[in-house]
Partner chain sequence: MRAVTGTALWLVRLLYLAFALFPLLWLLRIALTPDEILYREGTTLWPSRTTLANFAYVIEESPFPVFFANTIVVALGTAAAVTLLAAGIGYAFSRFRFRGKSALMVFLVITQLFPIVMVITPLYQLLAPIGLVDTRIGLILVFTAFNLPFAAFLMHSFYEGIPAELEQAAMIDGCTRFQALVRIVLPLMLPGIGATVGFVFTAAWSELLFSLMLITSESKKTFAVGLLGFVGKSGVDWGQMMAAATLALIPPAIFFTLIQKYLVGGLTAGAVKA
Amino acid sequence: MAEVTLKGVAKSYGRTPAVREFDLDIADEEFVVFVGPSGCGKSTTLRMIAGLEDITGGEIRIGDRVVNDLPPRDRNISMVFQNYALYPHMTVRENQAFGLRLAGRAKEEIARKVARASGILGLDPYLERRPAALSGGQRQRVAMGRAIVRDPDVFLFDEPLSNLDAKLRGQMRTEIKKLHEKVRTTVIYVTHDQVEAMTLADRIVVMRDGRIEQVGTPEEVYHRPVSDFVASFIGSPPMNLLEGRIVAEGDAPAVALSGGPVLPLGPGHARLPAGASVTLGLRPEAIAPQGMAGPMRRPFAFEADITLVEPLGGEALIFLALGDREMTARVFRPPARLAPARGVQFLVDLAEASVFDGGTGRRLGDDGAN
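Could you give me the structure of that single chain in the form predicted together with its partner chain?
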């Protein structure tokens, strides 16, 4: 059980910075997910917390200890690697017991802890097998078993599910979540899969180029992304990002999409100067053909062509062309007659709109008053 605190943590390889000025407070028992595109420094940050990578600046605390100069073995952490890193010459039982044996624990204690972990993870039938004789999913479980037997202060996961097929990935995701309910321990979990991030995290840390782009609950990150980068990274299909210009429309501002309609903004965006170039962000589920839309706070009607429909069973993705741009809408319980068509009436809930600076991509306005 421990908090983890990173203060101005930085890492460079030679002259290339991999992680810069990383500040984060992780609460005890919190499940934090680092997410971001490939190469943004997620693994590097995790490995610095583990002690597998020296830090070039800043301070890392686990509990009340500064661990900057402690070797991995003195940090009381466990880590699950993307490739599992099971000891190939040891059985499943030995793999799990290895850390406890090193720590010189009593035989009975080791047996009890291994039995408990194996029970939780359903490993009992495989205890005497070597990793080579296990499936990918089973190996994954052994790696988790090896991590939990040691009752660490912090669990570190580096893309633990990315080597599994989609179905197994979904199952293991649920299991990891359940596991966290059972063994309440601080978890830091790295992934580039935003679905994993959304479903598992208490808080999501979105990273970009070695920096934190946004920290927040899944809801915050989803509904109030701080930048068009976060907006396009979180959510699937991603948020529709439409370029436009602020125009004054009476006393409230509006966004004139280039070659498209003028969409009035809420009072939260009242201070945006006319002429400013912006990017308007609309979640696919905030858009729907008239008649299929749920309740909306500030609906706005427009006409567009449906170019393609992707039915997904309980929901459907509708691709629509508005002037020269493409948007995606997501509707739930789609009717069977949904098909490409011209001049369809759509509704969009502008209360759900995000506005980003056209140049910097930063979020503009105070959405509270949207």
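This is a predicted model, so every value here is computed, not measured. Residue numbers count along the first chain shown, from 1. Note that the rigid core is defined as the largest set of C-alphas that superpose within 1.5 Å between two forms. What changes on going to the form predicted on its own:
- With the core held fixed, M198 shows a CA shift below 2 Å between these two forms.
- When the rigid core is held fixed, the Cα atom of H89 travels 2 angstroms or more between these two forms.
- Fitting the two forms on the rigid core leaves the C-alpha of P71 displaced by under 2 angstroms between these two forms.
Moving on from the form predicted together with its partner chain, kindly provide the form predicted on its own as a structure.
One chain, no partners, no other molecules: that is all that follows.
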């Protein structure tokens, strides 16, 4: 068990920076997920922690050791890859035991650790099978079992579910969550899938262009994104982002949307100057047709046209046109009659609104400051 600390970690390939001034403290037994679009540097950062990539600058600590110059085998980490990396000619038992055999561990110890890992992951019925006789989910469990038997200080997962179909990904997310509850070890997990990040993480590290954009709990990142980039990346469907300008509206400012209505902000935004260019962020679940909305703290009524309805069983996505803007609403338990229509009355909960600077994209706080 160990903390992981990265201070000013950087990686460049020639003159091309891949990771820039990365600072992060990961607590013992914490489950941290790196998430971001392709090319943001998340896998490169993970590989530097593992020792598979040399660092260009900065310092990496695992526990009380600086590991910058240590080879992977001396860092006491275990890594689970996207492609499983199983030996096809070995059985499940042999795959899990292989690393311990190479390390010269006693047969009794190997047998005990393989039995423990197989029990945790439900692999006992498959111990004598080879990888070709296993499903994708079972192969990934074998890869996790091979990591468990080493008793590592840190588990590293590099997009382990990318090769699985949607149903198996959901099942394996549950397996990984249960694994962390049983084997309380520090976990660093890389994914481009924000659903995985939201469901698995104690904290999420959102990356962009080799830098950390935001670090926080799933709730913090979802409800208080620090930038319009985070707001658009986290959430499915993503937050509605509407351009507008600040105007005076009684004692508090409001946002006049381009080609749309004027939406009043709370009194906590009183410092926002009139005329300032802003982006208003509204989560789809904060918008609903009248009669379908749940409880709202600060409801605001407006009229819009429904252009498309996507039924999803217990919920539906409603695409609506508001002036010259398109928005998405999400409603739960939608009526069967829901269909495209003109001049529909909607409610939006402005207590759930986020306001971002129109130039920098950074969140404007409740007092109007960055």
